[in-house]
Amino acid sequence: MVLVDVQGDFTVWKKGSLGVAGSDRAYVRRVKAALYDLKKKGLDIYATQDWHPKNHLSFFTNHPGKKPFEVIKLHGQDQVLWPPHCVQCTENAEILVDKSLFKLVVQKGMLMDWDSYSGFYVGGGTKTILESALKKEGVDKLLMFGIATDYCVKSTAVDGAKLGFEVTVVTDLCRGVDPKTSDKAIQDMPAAGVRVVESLDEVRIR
């Protein structure tokens, strides 16, 4: 089980700089309840955490004259310029779930000049420890949900499938940046080998 980026800056509950629609206190409570239930059923829970330096090049504030959500070219690829978020060691970079639930917290996005939406990559093609940690434990199936559907959830799920894991994303426990791109992500993930379900009721645990 992988919980993706349920951090203060991505929630409206904590008035985050990138709080996404529907990420209120009730949503976080539902996530917590689901995790406690999955833990009781014997699943190991891993979490990803956006963990940016304050001078990260995905922040519009580090590009004079640019505005939030403008798109630039960075390393030959489109890069959305985000409001500063999940800056290392700040309150709203913290995961909003009891960390005792997690077998491992995997940080990403630490490289100043590379963005990374996927929990499997720090940035620039450099892997996090997530893949090796999962394979060391003999994990081959991943249940996944969190924030944001259209960015970090999708990227983590698709990369997981590419790396040989059987990935299932639970959409009613996800929240996205934009309804259109979130719907597209949900439509696109199956073509990348990711199973998409609406609720945990559709998932057979172990």
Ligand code: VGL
Second form
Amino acid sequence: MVLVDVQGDFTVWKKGSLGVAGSDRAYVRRVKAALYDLKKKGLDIYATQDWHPKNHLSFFTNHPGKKPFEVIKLHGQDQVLWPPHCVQCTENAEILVDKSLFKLVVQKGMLMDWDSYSGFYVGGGTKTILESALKKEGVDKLLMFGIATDYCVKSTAVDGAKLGFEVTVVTDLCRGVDPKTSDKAIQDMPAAGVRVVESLDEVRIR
Ligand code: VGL
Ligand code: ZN
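Right, and the form predicted together with the ligand of this protein, after the form predicted on its own?
Okay, now the whole complex, with that chain kicking things off.
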């Protein structure tokens, strides 16, 4: 299973710079409980971590005159300009779950001028080791949840499906940046080959 970007800066619990709605302490507690349970049932847990240099081009602060959440063109594509977040080696870039639970943590977003929402890519089309690590272990089904539904969860899930994994996203363990785009992500994922369920109760583990 893949836990997506449950990091301080994305939570209101840790007063993150990009704290998303409903990412309170109770949410993180439920994520942890689910992970312990899944691990007990024998699943390996892979985690993704947004990991930006402090002058990353996705930060509005690096574009004079721009405001947070404005959209610009970067490499010919829409790029949301975010508040600075998940800066390498800062406290709020940490994943809020005991690292001993993870088989592997993959970082993304390290390239100065490329953003990457997907845990399968560092940015600019360069892959992380996630795909090869999963395939080496013979993993073919991926449970997925985390933050943010409308960005990194969606992108990681859709890429996972494209790369041949059977992906299931559990929405009640996800939190999104914006309710509208999160609803749209949930509606759009099935057409991209991603199974979407509301709760872990709907999933048979092995
Ligand atoms: C994310 C915005 C910017 C995410 C990462 O984890 O969904 N969102 N960087
Ligand atoms: Zn980011």
